[in-house]
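Next up: a single chain in C-alpha cells, the form predicted on its own.
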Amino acid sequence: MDFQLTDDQAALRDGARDLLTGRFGPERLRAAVGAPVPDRGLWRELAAAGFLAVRLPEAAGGVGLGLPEAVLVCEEAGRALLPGPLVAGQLLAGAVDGVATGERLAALCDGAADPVLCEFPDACAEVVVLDRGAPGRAAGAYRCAPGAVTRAPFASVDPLTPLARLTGYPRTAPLPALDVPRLYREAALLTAAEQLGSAARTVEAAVAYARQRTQFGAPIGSFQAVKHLCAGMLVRAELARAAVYAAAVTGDALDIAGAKLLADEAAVRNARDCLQVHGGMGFTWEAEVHLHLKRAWLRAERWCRAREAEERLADALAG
C-alpha cells in the first residue's frame, strides 16, 4: 500500500503554496491584519485558479477532485494565515449560488454551539446555519440573508478573523440537500488541515531563526535545549499530518476526531514553542509568529474542540 501523495496531489500542493506565495505575500498579510471585509480582489484571483471550486464537479465549474484534495489545499491556507471563509467556500461551493466565484463570501455557523461565534466578515453575502438537532429538534442547515440574522460583533484573539455572535435566525430557508452531520465532519477535518499547515509553517521558522540567530559566538540552534524545541516541533507536525491525511482518505467520524485533536495541539504548541525560539522577537507585529499562535487558538475552538474529540475517542474505546 502506497501512502505517499500522487504526482498529481504533490502537484496540487506545490501549485497551491506558489498561488499563495505569490497573491498573499507579507504585504497583504500586513493589510489584513484588523481588515473587517476580506481583500474581495484576492478571493477573486483565487476562485478563478479553482481553490474554491476543488470538490466541485467538473460539469458545474469545478476542479472535480476528493476530499483529500480538498485537505492538501487547506493545508497550504493555513501556512499562508489566509484569512477568511475558505472552509464555508469548499463546503458551500455549489450548494450557495456564487460561493466558488468568489463573489458571494458565505459563512457557515455551527448552530448548536454555544455561545453560536461565526467567522462574519462584514462582506458576508450568505449565513449557512448547521443545527445537528436535539430532542424535539430534528437537524437541519439554513441559508439565511446577513440582514435577518441578528448578530454581535465579539472580539476576536485573531486580528486576521472576524468573529460575530448570532443571537437568532430564521428557519424559514431549510436546505435540505445538505447532509448536516458529513458537513461537520469535513468542517472539522478541514479546519485540522489549516492547523496542520499551520504546525508546519511554525516548525520552518523556529528552525531558520535558529540558523541564523546568534548568541555567544554561535548560532542558538546548536544549543541543545533549542534542538530539543524543535525536534518536538517536528514531531508533532508529522504526527498530526498523518492523522489528517489519513482521515482525509477513510472520511470516519472518529478518525477525523482524532486528527482534529492532534492538528490542534499540534499548532498551539508549536506556535508556542516557536515563540519561545524566537524570544522578545516572536512578541513583535514584525513577526508573523504571534498570528500562527492566536489563529491556532481561534481554530482550535470551532468544529469538534478538544473536549467533544476526548469524549468520542473514549466511547469509542470504552464501548
Given for the second form:
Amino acid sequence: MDFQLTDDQAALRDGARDLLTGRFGPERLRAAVGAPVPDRGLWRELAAAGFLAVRLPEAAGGVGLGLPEAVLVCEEAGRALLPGPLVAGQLLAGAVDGVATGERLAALCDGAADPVLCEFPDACAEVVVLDRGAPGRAAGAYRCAPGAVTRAPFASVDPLTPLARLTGYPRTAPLPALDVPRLYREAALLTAAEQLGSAARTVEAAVAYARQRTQFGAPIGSFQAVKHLCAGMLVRAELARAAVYAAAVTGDALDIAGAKLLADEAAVRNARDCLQVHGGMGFTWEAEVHLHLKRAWLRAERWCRAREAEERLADALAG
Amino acid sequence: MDLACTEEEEDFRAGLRAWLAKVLPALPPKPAATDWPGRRAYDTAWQRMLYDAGYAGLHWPVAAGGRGATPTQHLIFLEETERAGAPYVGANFVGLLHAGPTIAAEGTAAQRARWLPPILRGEEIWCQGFSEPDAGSDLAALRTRAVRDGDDYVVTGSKIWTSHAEVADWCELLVRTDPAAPRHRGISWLAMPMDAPGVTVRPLRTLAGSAEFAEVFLDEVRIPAAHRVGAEHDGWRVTMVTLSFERGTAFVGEVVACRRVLAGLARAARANGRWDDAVLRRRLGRLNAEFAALWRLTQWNVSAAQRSGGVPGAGGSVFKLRYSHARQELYDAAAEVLGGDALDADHPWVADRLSALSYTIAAGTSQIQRNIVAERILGLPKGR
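If the one shown is the form predicted on its own, what is the structure of the form predicted together with its partner chain?
What follows is the entire complex, opening with the chain shown before.
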C-alpha cells in the first residue's frame, strides 16, 4: 500500500500550481474581484493544459487520467481561488460540445436544491440540471434549451462567483451516457477537493502572517493562543486531505459524503481562523481571507450539504 | 495514491488471519481488570504465542531480534488483531513500544542481548519512569537524582503515572546525573530492576476508579552504571530518538475498535427510540466520517513512514490531536444514546467514557501537541 502521491501525481500537482501561480497571481485575482466574469483567454489556456479534459480518454482528445488526478487539479484551483465553473467543466467535458476545450462554459445545477442555483449565469452558454429522480420521475441530466431558461440573478456573497436562482428550466431529453448518481457523487468530491485546497492555503496564509506581524515586541506566532489556532487549522486540513484522497481512490458514495463533510468543515473553519489571526486586517476587503471564507460557504451549500452527508453517514451505521 | 495492498501484503494478512482463527478460540478467559498478576500472566502468555508464531517485534529491526516488517505490514497486524478480538499489547506496551526500541537503537551489544529477547518472548515487563510530580509536560524539569558511587548510581526521587509498575521487572528511568548542566544535558537513561532495595510502588487510583498507574518512590536505590543506555548525561536525546514511536501507531487498533463501538451506538439508538432524534443521528453520522477519516489518515501517515524508511513523522501529533478529541466525542454521544443508563458506572461505554478523559492528557497533552505541530511542522517561532 502506498497512499502517498505517485511521482506523476506530484508532478501534475506542481505543474497545476505553477501554471496558476504564473497566470492567476494576486493582481489577476484582484482584477477578477472587480469584474467577476471568467477570463475566457485564461480558461482556454487552462483547458489546453488539460484542466477540463483531465479524465476524458486520450482517444477523445483528453488527458486520460482518473479521479485522483482530477481531485489534485481541483485542489490547486481551490488554493488559487480560481473563478469559473471548473467542476461542471470537468464533469461535462466530452458530454457537451466545446466544454473540454474551454470554448464554451457550462453550468451544472442540482435540481434537488432549493433554490436551484446556477453559477456564472451570464457566461454559461449551457445549463445542465441534475434531476436525481423521484417516484414517478426518472433521474436524468437535462440540458436546458439556452433561450428557454429563466434566471433571477442576485448579489452573490462570493465576489468571485456570480449566482442566479433558476426560475424556469424546461427540460429537453436527458443527456445520454451520463450516470446521474455518479455525476452527483463526483461533483461533491471535486467540490470537496476545492475546499481542501482552500483549507490548506488559509493555513499557510495564517502562518505567514503570524510570523511577520509583531505585537508586544514579538511575532504574534510566538504566542500560544495564535499558535494553537494555526495547529488546529493544520489538523483540519490534513484530516480532510486523507478523507478526500481516499474517496478519490475508492469513488465510494459514503467515502465521498464523509470527505465533503470534513472538507467543508476544514475550509469554512480554517478561513474563519485565518481571519481571526489576521485581526483587523482580516476584516478588510483588501485582504484575501474573506474570499476564501465566502467561496467556502458557497461550496458548502453545493453538492451534498452537511445535513445530507450526516444523515447518509448515520444511515450507513448498523444499517 | 493507492490503498490496495500488494500481493505480499495480502499474503501476510491471510497468514495472520489463519493463525488468529486457530489460536484465539483456545485462549483462556480475560482476567478481571483488578487482577494484576492475572493480567500480567495473560499479557505475557499472549506475547509468547506471538513470539512462537514469528509475530513478536514485527516492527523491530532484524538486528534487534525483530522481523523488520514494513510499516504497512505492521498496520495490517494491528488492524487484523483488533478485528479478530485478539488481546491488546497490555503490560508489554512499554517494553515493545519504547524501552525495547530505545535499547535497540542506543544500547550496546551486551545490553541488547540481555534485555531485548525477554521482551520479545514475553518474559519481562517494563514500565516507564519519566514523569514526576513537578515534571509533567515539562519533562526536562525532572529532579530524581543519580549520584555516581563506584560502579553504581545511587538514585533518590519519585516518579508518577507509571503504568504497570506493580507487575514490572524493569523500569526505564530518566534521572538527573548533572544538576549543574543545562536542563536537557544533565539527564541519563537507566534500566532499573523493580525489585531493587529502596523501590516503593504505591498504586494511584484514577477518576475511572481503576489503579492502572502508580507512584514510584526511590530511596537511595543502587543501579549498576552498566545499566545506563547511551552516554552519561545524554539521556534526553536517547529518549527522544524513539518517543515519537509511541505516537506513530499506538492508536491504530483503537480506531478500528471505535468504529465498532460507533456501529453499536447506532444499533442501541435504533432499539431504544433515540434514533428519531435528528440531532443525535447527525452527530453519529459526523462521527462516522471522523473515524473513517482517522483510519485514512493512519494509512497516509504509514505510507509516509514507509517512504522515509520507517521513521514516523510529526504526522503522529496531527493524528493524536484529532483522535483523542474524537474518542471523547464518541463516548459523549454514547451517553446521549444511553440516557439514564449513562449513570451506570459498570456499563462498558461509561467506563470507556471515563478512561477517554485521559486521552487529551497522556503521552503529550493536546496543548503540548499543538505546540509541536505549530513549531515543528508549521515553523512558528518558539515562545511562551
